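The data below hold one chain only, encoded as structure tokens and taken in the form predicted on its own.
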Amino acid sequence: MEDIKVLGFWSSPYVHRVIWALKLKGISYEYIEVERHGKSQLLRQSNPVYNKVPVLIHGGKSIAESMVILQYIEDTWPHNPLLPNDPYDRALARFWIKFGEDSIASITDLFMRPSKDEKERAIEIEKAQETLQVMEEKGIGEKKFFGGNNIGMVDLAYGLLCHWLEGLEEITGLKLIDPSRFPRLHAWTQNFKQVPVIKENLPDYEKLVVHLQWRRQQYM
């Protein structure tokens, strides 16, 4: 068996991207839980630049940053592909990955970081809804998943929008992905969570909500 390790923290959606990718590929690995705040010597050695999870260690070589890791997994184990074979479709998938990387953090910040006033909050909510509208109309469209009928790398990149975002919605009382306003994006979140590999590898919801509440209080 190949020597593959994943350094992670149980609540991180970025760590779960890596777990999902390896599971979808059928790749066996050793999972090592590390502390979030850089107290792990193995983490410092494996990711000395950012000192954060996730880290994939393959044959003694370390790869950091979740989307970099996913691309490495795809290149190293091309079976059960997570990206399309067609060059145009592959480029399109990478576009939506980039779009998500550029926009999802601002959506979660809406829940995690308090606004200065109600006017600022209203502007932030409107901006988040505009971003979700683009995902709804241009990203998902009429498809089950971002790439069609099968789950792929784009879906893994957007996985934070289900489960984690649902927890933040519960905590704050703000329903952002409302099925009446974003029916296709909402349907995608449900389809995504029903994929067996995803469903079986999500953090405990109640425990996650408590953790997110604690994290949110750090910004108050």
Contents of the next structure:
Amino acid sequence: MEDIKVLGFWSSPYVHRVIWALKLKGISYEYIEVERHGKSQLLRQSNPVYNKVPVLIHGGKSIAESMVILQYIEDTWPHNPLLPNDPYDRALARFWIKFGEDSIASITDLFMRPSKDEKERAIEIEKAQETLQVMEEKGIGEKKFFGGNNIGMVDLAYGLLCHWLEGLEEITGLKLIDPSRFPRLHAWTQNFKQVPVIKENLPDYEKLVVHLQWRRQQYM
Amino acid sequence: MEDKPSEVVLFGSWYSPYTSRVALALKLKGIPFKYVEENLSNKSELLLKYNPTHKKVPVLLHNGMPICESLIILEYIDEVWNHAPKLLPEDPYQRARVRFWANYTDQKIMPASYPILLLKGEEKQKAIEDMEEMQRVLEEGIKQDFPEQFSFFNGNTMGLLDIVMGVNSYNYKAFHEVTNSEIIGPKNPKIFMWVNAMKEHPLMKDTLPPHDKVVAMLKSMIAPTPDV
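Can you switch from the form predicted on its own and show the form predicted in complex with the partner chain instead?
Full assembly next; the chain just shown is listed first.
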């Protein structure tokens, strides 16, 4: 058996991207829960640049940054592909992955570091909604998943929008992915969580909500 | 005269390093293309049509279909015109290293130049120190990940990471002159040697703007100093 390790935190959506990708390809790995607050020597050694999870260690070689890891998994184990075959469709998929990556901070900050000024808050929310509108109309469009009929790498990249965002919405009372305003995106969050590999590999919701509460307090 | 759909068109801006990346890649691969210079303060209808989400350059048009985001365009070029020279290595782990450092350049180093240009006094000094730390991390990373390569990461020809870092550093002298700093120098010997080697590559000279033009452009970005 190949020597594959995943370093992670149980609560991290970025770690879950890697877990989902490996599970979707039927690849066995050893999961190592890493201690927080910079105490893990293994983490520091395998990701000296960022000292963050997830890290994939394959045959002693470390790969950091979740989307770089996902591309590595796709390159190394091409069966059950997570990206389309056609180069143009692949470029489109990468575009939506990048769009998601670039937008995530402004969406999570809305919950984790909300502006105390009312006017600024309104602008923040509007910006986030504009971003979601683009995802709704152009990212998902008429498709069931970002990847089409089946989930792909783009869906994994957007995984944070379900479950984690639901937790943040519950804590704050701010319903961002409102089904009447973003019907397709909302439907996607429900469909994505029903995919067996995803459903079986999500952190416990109640535990996650408590954790997100705690992290939110740290920032405020 | 109408463009044939199989034609390759690059929409860009002469001072955009992201545009230069794509132009270099096309030239490296020997792909003929038409170049359209965009006035970024008055964007063309075509640009807005082909990149409605971000309204930015570069955009590559191929078979009438647009591709946006420079790193994505580079991977697309490598996949469609998959003859030599290859922009990405074959080995998945090497590919991961190239992507990791390209992302590091885009997410950390590129944005870090703006504070150096725009801030003053202590804030500027802090920005310079931050950038120097990033260059140090990059130097260590390159040494560790590409220990055998001498001039260029892919051996003797330029690859994706050479393009990304080379374009970014090509006019380092202009940046130093305008900001009164020394970001790239003998204290980063591997990067310094490699940047200077790439400056001599004929395609770099052919594609990148000259020193004086860049100095003028950078100066125009700096806020005027208040009268003392």
